[in-house]
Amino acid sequence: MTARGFLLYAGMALLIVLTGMFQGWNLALTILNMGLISAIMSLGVNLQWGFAGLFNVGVMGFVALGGLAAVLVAQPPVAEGWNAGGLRLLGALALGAAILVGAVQVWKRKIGGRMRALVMLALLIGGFFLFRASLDPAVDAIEAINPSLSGYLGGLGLPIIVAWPVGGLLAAGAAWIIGKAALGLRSDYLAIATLGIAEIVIAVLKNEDWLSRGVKNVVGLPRPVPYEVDLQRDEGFIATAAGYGLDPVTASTLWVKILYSGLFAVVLIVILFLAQRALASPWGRMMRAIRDNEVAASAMGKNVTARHLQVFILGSAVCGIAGAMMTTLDGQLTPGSYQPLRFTFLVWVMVIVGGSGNNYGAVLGGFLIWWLWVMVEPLGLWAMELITSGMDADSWLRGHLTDSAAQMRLMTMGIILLAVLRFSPKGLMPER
């Protein structure tokens, strides 16, 4: 990393420290934790765009799949749900998968075009009605079990940290399916396809209550760190907090956030190390050659589509890990909160501002953009109150400007993106 990079990271650290000094360490640590997760998401997108030039606008879907993994792995199984229709539901899903595999095999057969189309149509339409006839009764039986508190199958009851790599595997599996269908498309069509598929993933999470309780949310997920209430009852912790001049409530809140920071930092460092090794390897040089000129790389014997599929799966897996970490930090899965603005557009801004193709730049962009996303609104409100302090209390302009302060974050993101693209098109830390 260059001297400029060290200075930029030092400036970012200073921003977090100043936030802690002037607005409280609780807020500073909250920003730090989400900054670490955002940096991991940014690394995932940088693998796809910075290494291979893949325009993936479905980041939100892979993050949501990581969040789903936290539920499927860490939540205890709901015995009543399994007894009511769990095995029937698994059988229906297996039947649906068999129908799709059968349709693919029919498509691969070298038979007459019209006959093949008719067989495919009959198989898919008939299979759909058979699948729904098997699935719907099982789903109704599961969702009828105490719907206000349960109404789903639950998970495996494993430690929630196990959900982090599982989230990556779940996102990677989805990326393989999507990549096989969409990676042959031109970049703009690939963007449309990935955006549409991400919306499908969110729609499934919102509507399939047996899987994730839909919009009723899954709350009370297990945690990899102690609960604040348990720390506040620990005599040793109380004594240690008193030694630092802190009351048990404040100390427990800060300590839990510090523990989360440590866990997230370890994951970020491991992924960053692996990404750097990949970038410096022959594979990384090949990926950049494909990005810069696909035709020339193909002429040299490189399988462009296969390499694109590789990096698409890897980047999506990283986003899935970040999604599982974020759900762990929140302690709940809320499918209604996944919005393209937050989980796709903002992550792309992080990559572009930090420096596309530079892993350290992607991490810096994750921290910087998330800090701005959180801090711009209160700073904008303060600035508007300062600007309008000389106006009458009942002035319409004062009221309008104060009410508009909440929109400052969107305007700020746009201004920053335009400024970077104008004055530093390769980002704050350009690719070397």
Second form
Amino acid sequence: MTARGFLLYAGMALLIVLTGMFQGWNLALTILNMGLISAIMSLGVNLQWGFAGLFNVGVMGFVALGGLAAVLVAQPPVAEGWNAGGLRLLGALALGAAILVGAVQVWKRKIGGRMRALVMLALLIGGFFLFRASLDPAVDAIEAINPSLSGYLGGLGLPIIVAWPVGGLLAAGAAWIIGKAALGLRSDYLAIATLGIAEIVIAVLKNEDWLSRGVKNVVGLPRPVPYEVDLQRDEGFIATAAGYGLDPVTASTLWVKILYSGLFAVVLIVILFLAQRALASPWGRMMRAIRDNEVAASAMGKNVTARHLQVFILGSAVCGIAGAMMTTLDGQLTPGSYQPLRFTFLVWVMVIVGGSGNNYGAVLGGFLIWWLWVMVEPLGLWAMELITSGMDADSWLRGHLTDSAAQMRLMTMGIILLAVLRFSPKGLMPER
Amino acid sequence: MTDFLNAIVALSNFVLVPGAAYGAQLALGALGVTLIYGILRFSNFAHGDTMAFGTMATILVTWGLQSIGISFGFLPTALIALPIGIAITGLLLLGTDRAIYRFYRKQKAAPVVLVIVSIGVMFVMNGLVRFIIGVGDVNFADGARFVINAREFKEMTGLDEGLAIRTTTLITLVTAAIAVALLFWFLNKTRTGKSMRAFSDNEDLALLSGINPERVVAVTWLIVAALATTAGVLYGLDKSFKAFTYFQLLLPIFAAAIVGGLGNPLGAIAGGFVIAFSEVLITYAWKKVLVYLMPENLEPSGLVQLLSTDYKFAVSFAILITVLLFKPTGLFKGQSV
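Having seen the form predicted alone, could you give me the form predicted in complex with its partner chain?
Now the complete complex, all chains and molecules, led by this one.
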């Protein structure tokens, strides 16, 4: 890292410390935790965009898949649900997969044009009805069991930390499918395809109640850290807290957040280390060569599409890990809360502002933009109160302006993005 | 025979008429995307929010007109406000181009940079709309609700099924037809339109022939403002206005433009209808139609819905992927692979 980099990181740390001093350490730690997660997402996008020039606007989908992994791994299994139709459901899913694989195999056969298309179409259409016929009764049976409290299959009941790599795997699987279809075409098409897959992932999470309880949300996920109430009952903890002059309630909330920060920081450092090593390795040089001139790289014998697929999967997996971590931190999966502006495009602002192609820059961007995202609202409200202070207390415009201050976020992010692109297109920490 | 007629009426009522209206709205949106792609050569992610802004401007003018007591008889007042809304949106787009896009055009920046810039513009426009009108649902359709309502139709024909044609549906189809006719007349018959097509086909050759690129770009933005505002207002009249829904329209609109062939206006229209009808056909519960067509003992027990309506994005997406895999330039030949 350069001297400029150290200064920027010191400035970022100062911002968080100042937030802690003026607005409370609870808020500062909340920002730090989401900042760590945002930094990981931003690293994932930087792998794709900064290393390879791939334009992925489906970050939200991969993040949500990570969140789904948290539920599937950590929630206790619902035995009644499994008895009612678990195996039938798995069978139906296997059938669906087999139909798709069969259709692909038919397409790969070298038999004459129209016949092949007809056979594939017949297989797909017939298969779809067969799939629905075997899936629907199983789904109905599972969802009928105690729908207000469970009505789904639950998970494996493993420790939630296991969900983090699993989230990465799920996201990698989705990335493989989408990459197979859309990589190798022009860059805009990949963008649209990823935008679509993200919306579909969210639609599945919202509608397949047997999987994720849909909009009924899964709450009370197990935690990797102790609960506040347990800490408050622990004699040793109360004594230690008193030693620092803190009451047990405050101390316990702070301690839980610090533990999360520690866990997240370990993951971030590992991924950052790996990404740095990858960037400096021959593989990283090859990726950058492909990014800068695809034609020349493929003339040198590099398989451009295969390398793109590789890095696309890796970057998406990192986003999936971050998504699982975020759901762990929230302790709940709420499919309705995934918004593309927040989970896809904001991550893009982080990468561009931080400096695309520079891992340290992407991490910095993650922290800085997240801090701004949280702080713009109080700052906007404060600015609006300043602007409207001369107006009548009950004037229509004053009310409207103060109410709309909450909407300042998006506009601020847009203006920051446009300003960085215009005046410092390489970001705060340029690639070289 | 009556059963057959009933089936056809039910089909028209729930599938054909709404599908045609939705298709026309998508086609207008896709035309805007495809024009920007043809002339400025990037995929404009801000298009959904441009539609939202145009609709918002029109709604504000509509409210102004309503408050001074102007209305349009049985037609919605928004139609009078539409030209003013288009003018406001046109000014915004020209301003955006002057302040933001022109810099990158002069630099000959890569298309993907322009796409990222358009994401920044999307944020700002989205923020602007939320700031001015808020995030809630706004219903601004006034005038008569139906041209024919279901009850009148049943009395008229004596059938069991009613066919309701909403005023907004009819207005959508008529307005879209007029807009498309005007656009094609402009592109094919006027000097400016021809210079636009020349610019889109071969930029260097067009510049050599003395075509002023800035003028072509400015005219493009104005046309896009008109198309986006019209599409947005029609969609808003048909359903209701909500900033977030317009952002979500981006996916079907892009799908329509790509399916038709990016940069090809005729393709954009075809693509819009392809996407709209597939969405409606696949998410429609067919029971109502099948009840009339099947013999009594074979009548379906379920809803016979292929996919739940929440998966309509999946439909546009599946069509998009199929076209990309088998015919990457789109159904009508688009500009590039």
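These figures come from a predicted structure and were not determined experimentally. Residue numbers count along the first chain shown, from 1. Heads up, when I say rigid core I mean the largest set of C-alphas that superpose within 1.5 Å between the two forms.
Notebook entry, point to check: Is residue 375 one of the residues whose C-alpha moves 2 Å or more between these two forms after the core fit?
Noted result: No, because once the rigid core is superposed, the C-alpha of residue 375 moves less than 2 Å between these two forms.
Checklist line | Per-residue Cα shift, residue 386, between these two forms [Å; core superposed] | finding: With the cores aligned, its C-alpha sits 3.0 Å away.
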